[in-house]
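Only one chain is shown below, in structure tokens, and it's the form predicted alone.
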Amino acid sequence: MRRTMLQSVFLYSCVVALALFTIAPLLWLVTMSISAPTDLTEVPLRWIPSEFDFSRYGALLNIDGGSGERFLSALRNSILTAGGATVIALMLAIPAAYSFSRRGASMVLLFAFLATIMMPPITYILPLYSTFSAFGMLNKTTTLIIVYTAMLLPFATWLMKANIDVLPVEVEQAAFMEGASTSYTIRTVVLPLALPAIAATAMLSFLVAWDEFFYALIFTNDLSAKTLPVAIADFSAGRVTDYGVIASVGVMATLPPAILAICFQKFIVSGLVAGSVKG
């Protein structure tokens, strides 16, 4: 069908004005990390810098000390907690979907599974607290991997037994023909064949650890475990804020993810659509 010249104008407006409320945010925040101090306390508020201050990322991107050594220190822990609660999670999602999805495991595990994440935060925090300082495992990543890895699981699950439910069957059963084991169909050909989905639930799930932050601030107080979420909150605390500061550690923050995104583009939409047509 064509679209009248009205519908495309009303069509490109919508999408014109979804972009602007998105990247508008992104684009201030820039602004606001580059601007000298002065210029982001003025009244009128001025958009356009003054003067181009790049010193903030030096001074982050800087281990000697200071703001460089809580930054990096918090982008380490940001990295290892994430990352190792996304990989984990997969390696236990991937088998528990297909059983879901291939062996008649109960729904209701599922739903059961799906019920922990629906929980306030806050009701797991006293005995998850107990528990971890009866082991002395408080203010460590390790801990922070063990909470993530609880907390991605139900989602990792659900999204990949979505997208193993629409793989042919038959190609499983042609393995299970020539006499292949279980682990064996599953590693050469259900991975090959789920790899969009799996990239996708990769990207969703590190996004999800990534951004966490109540966990994180319970359970950890120095640098040796603190992520960015938390890193970021402690630069705004003190008597005096440095705006420009706490703009060029979200900009910074921003960037793995972002990267990881771009790189995975095409996995994570087909991935995303994938689970949404079966047949």
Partner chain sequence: MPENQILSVESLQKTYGDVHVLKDINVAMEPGEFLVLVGPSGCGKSTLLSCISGLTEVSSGTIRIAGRDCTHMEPANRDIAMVFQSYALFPNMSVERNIGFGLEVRKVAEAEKKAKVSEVADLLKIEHLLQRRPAELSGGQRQRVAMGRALVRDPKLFLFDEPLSNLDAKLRVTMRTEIKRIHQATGASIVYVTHDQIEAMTLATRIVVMKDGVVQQIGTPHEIYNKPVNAFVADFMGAPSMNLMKGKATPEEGHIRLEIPTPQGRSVSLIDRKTPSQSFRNGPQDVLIGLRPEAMTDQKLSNGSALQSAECLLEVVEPAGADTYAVIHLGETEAIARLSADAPVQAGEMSSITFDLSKVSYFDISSGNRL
Second form
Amino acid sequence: MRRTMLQSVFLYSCVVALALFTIAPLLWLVTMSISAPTDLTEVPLRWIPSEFDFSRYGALLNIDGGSGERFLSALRNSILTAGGATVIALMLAIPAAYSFSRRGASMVLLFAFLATIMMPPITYILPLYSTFSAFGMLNKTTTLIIVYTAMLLPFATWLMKANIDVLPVEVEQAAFMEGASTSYTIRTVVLPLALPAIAATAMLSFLVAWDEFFYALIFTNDLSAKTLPVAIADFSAGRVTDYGVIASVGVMATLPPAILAICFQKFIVSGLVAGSVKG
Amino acid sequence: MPENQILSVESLQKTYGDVHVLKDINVAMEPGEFLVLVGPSGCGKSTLLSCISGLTEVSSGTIRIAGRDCTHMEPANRDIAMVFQSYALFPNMSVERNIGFGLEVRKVAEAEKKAKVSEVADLLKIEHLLQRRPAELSGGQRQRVAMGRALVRDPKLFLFDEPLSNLDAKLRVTMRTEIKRIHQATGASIVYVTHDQIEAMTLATRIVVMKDGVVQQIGTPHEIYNKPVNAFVADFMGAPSMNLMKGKATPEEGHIRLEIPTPQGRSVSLIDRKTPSQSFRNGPQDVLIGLRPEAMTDQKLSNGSALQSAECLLEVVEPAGADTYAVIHLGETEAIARLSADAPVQAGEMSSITFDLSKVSYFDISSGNRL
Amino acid sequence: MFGRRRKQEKWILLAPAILVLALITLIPLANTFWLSFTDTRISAIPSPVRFIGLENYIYALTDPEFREALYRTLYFTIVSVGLEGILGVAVAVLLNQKFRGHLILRALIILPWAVPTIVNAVAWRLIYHPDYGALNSLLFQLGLISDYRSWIGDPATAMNMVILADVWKNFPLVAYVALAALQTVPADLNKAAAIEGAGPWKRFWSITLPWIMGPLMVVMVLRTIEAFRVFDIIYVMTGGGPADSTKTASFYVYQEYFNYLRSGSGASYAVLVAGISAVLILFYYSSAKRQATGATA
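Structure of the form predicted together with its partner chain (previous: the form predicted alone):
Now the complete complex, all chains and molecules, led by this one.
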């Protein structure tokens, strides 16, 4: 259908408005991170920095500096925690998903799995806190990995199940007919076929773990285990006079998920849509 | 006796909830036979094959393969191989690994595996494809690989689940011949499921016709074609199918007199010169008279004594190349006559049709059973 | 695959997942439930646990502050999910049009979703800053306000400002789901309606919206469940303040546990919040199930 002039104007105004609404906050965050400290305290603000100042990034990446040490150790903890939990969650989720998809495990049980992550974390936090405290496991990356595994597991199982469902069952039957065991079939036939799904699930799981704040806030208390979200909350609550520092930490924490999201957009969006809609 | 049977299915039942899919199936098969299970969709033929393979658990009954009771055995332990409708090749593996997968699982030594794979590839003429992935193959080539995977282990029994239904018409004929050639070359015992009655007729040494979970008839293609046990089998097997005309059969001294009504008001009257069987003892009765299209023709047939002629109105004339088919309204049905290709006939005209009653079948009008 | 082995395998494959979930969620849930009937406190010196029956619940249900917190949570949930729904559908409709750069814009929309929740909260806190915030400066320079305001320091606006930040981060999810649904609307349907004389507005309400309603409902309920347990953004942006104006249920429980160290009483609040969540979750399943069966029909 042809658009009239008026319709075009309206359409493109909406487009511009949406684009601005979407990227302006991010653009401003980036701008703050490279503005001179004095630019950020002008009233009214100076929108275009008087000079580009990348020194904050340099400081963040310098392990010997105060903020650098805090940032880099948080980055390391975040990568270890999110990465570790993603790997373990997938290792548990794939067999479980296979059971739901091909061994007739009850859907009610899968719903129960999903219900556990839909519950507010405050429901679980205190007994977990007491238990971990009793075993001397507070402030440990391992502890967060265990908790995040449980947090990622239901969604990963669910996504993998949906993906195994659509694989041709005859291929597996053929493997069984040829004498392969279930675990051999999963390893040599199902996993290679499900590789794209596994990658998508792993990415989404990683992003969820990367984003997690509440458990990390409660279970960690120093550089040895604090993850990026907790470190950022600290930065922002602390008596930092240069807001550009906070902005630069924010930008750094956003880069990995943003890059993943942009590069693997198709994967991630289809995973998100499937994950939130299909029953 | 069961010892020399390669497969025996006894009193097999399969139900899914309230649905009775297989009802008291009894089938036995000698080594080297090519047994085709055929029937319309939903008749239970695929479920039966699936029960034999062990992919589906039976509700009751017994399945023996080469004399061993396999009813509750895992598929892998039954010494069988299966060719799937979708071929079910492993997409992530080369053709060579696909064919050798069963040997790989059984930890057969590399050299022996290689030798066996290449032997089978040679038989199937796919040596040049061994390093390819399934996605790089044509439908017919995939079909061959699937057969190769089944053949390489040299199992007691082969199961084929509608293996040709995903191919185009031309390739289907080629592969049909290929399967027949492999059967003849290897002497393998094959159970083959299809809904295509031509496939059944051309491939089978024996055919099992099924409908609604019940075996209708087991017999050689010749028996099934010429002596169908009921109207369903008569109608299902053969293309075009057997004409089933309603008519009156009157037993007389040494022969049966048939009256087949036409819409024009008069009847076609024929004499079947056979001594009436026991079924016709009770005097005149309405029956279904089964005659295949080739038994209603314009041609001179050799068995003179059984031939009868009658003038019939040809409603539609369909030239089909080698033959010409003519539709004749007879016995409350549209009977099809098979005329010679150059028969000088036209739709709407009366023509003399020769009926060959040596191959006539009679069916009970209500039960459909053969009389 | 045969009966017994199939069944064995089913449980063997599930066992590790069930074990982890039982340890990290099921047992703590039961434990929280038990705690809610006691007067336990968090302290270095273990004190004897006393069973006090429904006392915590009676207190919680009559506690006006908790009720306030629940109302605030409800307000936050309804307004932010409502806005996300409206904005999400509008954006999806826009992205479903063909215009120059529509693929770029479609890709861009994922960015707010990718921003970590905490970064989002920090960024908006900076934007709302009473002295040097971008919002103040922008509105001032545009002449829309004459004085700088303390957007999240004022109880009257704080919650709405938090909601705006939350909507910015979460509308892409709704938009993507709505867009995916929009792309399944048969073009013929719209053409037929256009030929019948239905204008674009009418077509949207009578064809497009009903068509995408199923998936939209599911994602909105999912967002409702998430919004209802809101904590992170509140913690960073306002800390529940000012004057408790952004103190939501989760935050309330958090304080009861970790500021006042009353674990027994905190647990009873937690159980009540969990109960409401459970109702929402059941609602999610019924809408997701309806969607699933509707999709196959």
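What we label the rigid core is the largest C-alpha set whose atoms superpose within 1.5 Å from one form to the other. Because the structure is predicted, anything quoted here is derived from the model rather than measured. Positions refer to the first chain, counted from 1.
Checklist entry - Taking the rigid core as reference, does the Cα of L26 move 2 Å or more between these two forms? => result Yes, because once the rigid core is superposed, the C-alpha of L26 moves 2 Å or more between these two forms.
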